[in-house]
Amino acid sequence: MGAGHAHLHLLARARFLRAAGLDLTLIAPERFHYSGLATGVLSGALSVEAAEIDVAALAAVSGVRHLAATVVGANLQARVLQLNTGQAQGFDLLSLNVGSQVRDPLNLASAPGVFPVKPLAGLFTLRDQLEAAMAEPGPGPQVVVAGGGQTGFEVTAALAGLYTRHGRAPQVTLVAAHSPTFAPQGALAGLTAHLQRRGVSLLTGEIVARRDGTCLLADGRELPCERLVLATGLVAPPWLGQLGLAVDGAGRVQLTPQLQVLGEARVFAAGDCAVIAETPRPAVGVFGVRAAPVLLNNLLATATGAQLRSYRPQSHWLSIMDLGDETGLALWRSLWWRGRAALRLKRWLDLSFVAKARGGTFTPSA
């Protein structure tokens, strides 16, 4: 279930697991955006081509079922899942990577004109609508991005960027409930004071409602708003905690090392959606992209009674904004560095992924 950086090895390696007696039926979405390069594409510095992988292409390629359908139900004792198209579809083995979806207790969503930052085609359609409303005389629309994380500061750079590619002045206002924490002092000083000299505007607050062109914050200030990005944090798919699964506070299912839901030796996990109970650590895509090759073994251990192994996921990684002027802030533990050969390293790494998961090879342009 789910098509993320996981399931991605799973399908590029299904030869192997064919081999091992597993038949093999993907439950997921047509196609799928590449994180890493989200904000790219906001910024307009990319096409949305650049970040697609085909995956129906590439389940018909590995010779893998594919069922474009979502998950509306499960019997896990009998092993059956229950889809959206009326079918019902049995299983010997389970594995979930199923990704996150946006934190948001009060339903802004629910209301015009809001975006979450997932699903990420919904940021590709507010790319859509800002340049349609740039290329008419005025300012452009008034743009609020809420939340305070490396996300928010991210999603926001990228619409300053928007805004200058088409020579407009930035109409953005980030709203962060807290001060942040994702990166060093000095780097959040830097990165605060690289946006406000761009025209970014940086308040600190909640919103609390959406109303026809504000937003309304906890302390009753209201806010010129004609878009709304929520970027507040992620959390599991919600039907996940209906399945009866353990799972940790963000809905995450809970792991053992050997990606094996606690409790359900046959059900596996991997990525956002999920979380190893004696390690935990943030949806974060490096982990979903480490822990493939454990995944791949386990399910094939599972099906031959080989040994299994076991996922230890790192305590430090590299992260790397995409501020979206042509630079990026570099994060390595208490390090960090801005400027254009972060982006490039950036870029390298992102675009290189998705061309190993449509089965080339990245080549720089010249």
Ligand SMILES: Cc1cc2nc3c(=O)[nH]c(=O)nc-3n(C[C@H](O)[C@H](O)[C@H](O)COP(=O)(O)OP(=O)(O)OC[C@H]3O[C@@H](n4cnc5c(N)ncnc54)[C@H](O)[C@@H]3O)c2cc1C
Given for the second form:
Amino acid sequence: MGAGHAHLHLLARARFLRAAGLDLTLIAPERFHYSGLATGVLSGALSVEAAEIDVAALAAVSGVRHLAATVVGANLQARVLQLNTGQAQGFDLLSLNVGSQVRDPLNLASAPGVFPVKPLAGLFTLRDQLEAAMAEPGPGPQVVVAGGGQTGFEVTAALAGLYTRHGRAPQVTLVAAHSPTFAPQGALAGLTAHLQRRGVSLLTGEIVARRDGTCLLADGRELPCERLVLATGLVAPPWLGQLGLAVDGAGRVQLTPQLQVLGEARVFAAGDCAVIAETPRPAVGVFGVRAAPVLLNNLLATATGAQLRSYRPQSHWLSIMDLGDETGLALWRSLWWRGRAALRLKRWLDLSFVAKARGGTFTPSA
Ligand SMILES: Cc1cc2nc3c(=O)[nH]c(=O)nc-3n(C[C@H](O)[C@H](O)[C@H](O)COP(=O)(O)OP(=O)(O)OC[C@H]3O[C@@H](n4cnc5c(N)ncnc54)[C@H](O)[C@@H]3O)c2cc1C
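Mind sharing the form predicted together with this ligand? What's above is the form predicted alone.
In what comes next, the whole complex appears, and the chain from above leads the way.
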């Protein structure tokens, strides 16, 4: 279920699963968008195609039956999934890799002109709308980004980059509920100053409502806001929490180190939608990628009766933010490094991932 990072790995190795006697069905939308390149697309540095993987084509090449649909509910005891197409799909063994969605307790996303950062396709629509608006005379629409985490800062930087690429002063305000903590203080101070120099406004506050052309903060302030971007944290799809499984505070399904859902030996999961109960980690792509070989091994082992392996997620990981102006901010433990080389490394890593997932290799252009 889902064609996230871990299942792309399985798709490419479907022959091993078939050889173990498994009959595979993938239920997922036709296209996957790779988040490591999403802000590069939003800033106008990359095309949408650069970040897109054709899941339907990969499934066809791998000989996997693909249902271009999403799962909207399940009866795990009866081993049946309900799809948004109205179909039902039975299973003996289930693997979940359905990602996450934006935390939105006030349902701000139901108002017009609001763009949650997931699904990523919404950010690409936002870029199209802003580019269309900037083709007309005038300063361009006022965009407010809600969220002071790494994604909020990165999306803000990308939007500033988009305005600059179009020869406009950025009309972008980042509203953070709390002081950011995702990087060392020195890195955050440098990042904040860098964004302010580029014309971005930074405010502390909490957005509680969207009105026509404005958004309202909890303290009563009202900001001009033609588009609102929600980068308010990632949670698991809510329907997962209705399956009677053990979930954490973000609705993520809790797993054993062997990637089995607690109490459900025939249901496995990886990526943002799940968390290993003993070793919780945030919703970051690297964990879905690193869990993938263990997931493959354990699905094969379940089919053949072999020994399951454990996945021990790393405690530290390299993270590189695309700052939308041909520079990046790399973060590793207490170290940080901002500049062009950081972005070059990020591009190489991300474009290599996409090329490999498509079944090729990435060759950098001169
Ligand atoms: C703007 C942005 C930038 C980010 N940048 C980075 C980064 O640079 N590095 C990093 O490590 N992390 C980054 N992240 C976090 C990253 O997106 C997630 O941690 C990562 O995508 C999780 O991978 P996944 O495989 O669990 O799920 P996803 O990559 O979200 O894939 C899930 C797949 O399942 C499909 N799906 C969803 N629901 C269903 C359903 N009900 N039925 C069937 N299929 C379904 C989706 O269409 C999707 O294709 C970023 C996040 C955002 C929002």
